[in-house]
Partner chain sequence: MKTRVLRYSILTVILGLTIYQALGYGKRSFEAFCPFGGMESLWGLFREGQYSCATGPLNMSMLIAVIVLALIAKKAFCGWACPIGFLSELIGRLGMKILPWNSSVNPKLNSRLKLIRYVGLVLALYFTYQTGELILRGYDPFYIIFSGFGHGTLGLVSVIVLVIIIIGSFLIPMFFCRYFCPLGATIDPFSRLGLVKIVSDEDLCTECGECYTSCPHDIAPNEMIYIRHRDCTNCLECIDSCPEKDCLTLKVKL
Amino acid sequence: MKVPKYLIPVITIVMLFAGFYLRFAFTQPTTSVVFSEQGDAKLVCTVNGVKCKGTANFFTKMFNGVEGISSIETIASERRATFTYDPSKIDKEQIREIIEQPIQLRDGSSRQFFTCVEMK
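Any chance you could show this chain by itself in the form predicted alone?
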């Protein structure tokens, strides 16, 4: 069976467009937590250590009860965390400090799990 010459480029183009539009299915928020309705400033951080739903959930729990943080949305596939916060109560550097704080382990030791690579 002979394949027409135009079929392979057509299939390639269709697959490229399908891949482009399907990428939105894989960039949906991994976690989305709203702590309060106060705060209007946004901060987008690239965070090493946010790799899957489990680490994203653990990451957002670190900010539970932190005054000034309104909401956090994480996308693990892009290692991205978006914060909505009140700049009169907390600033960007304080958020970075919380991200990079060592986590106490059950054996009594501590380890830094998350590193803020970029802040926008």
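Now that the form predicted alone has been shown, please provide the structure of the form predicted in complex with its partner chain.
Single chain only below; no partners, no other molecules.
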């Protein structure tokens, strides 16, 4: 069956869009840590600085021992971190402060590694 030449660009563009929207079917995380079972409020942050498994692990470790944080799941390629937390113990602004706190380096200086650009 003969088909018009323009089928190729049309189908290519359709498949690119399909690929873009199909991403919701593959939402496995880069890292996933559960600290406790308490709290079920959800917060999704877009975090500049979370780029790969290494930075995602580092990011998650900043919340070790922080009261009120139940779990953190990151998807590095989307720069996304999803928190479940207990709102009676910690609020969104406190989470942002922890994300954006400067980190002490070995040489004594400190540097901010992460910036929260969006919270939902």
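All of these numbers come straight from a predicted model, not from anything done at the bench. Think of the rigid core as the biggest set of C-alphas that the two forms share within 1.5 Å after superposition. Residue numbers count along the first chain shown, from 1.
Q: Superposing on the rigid core, is the Cα displacement of L16 between the two forms 2 Å or more?
A: Shift at L16: 2 Å or more after core fit.
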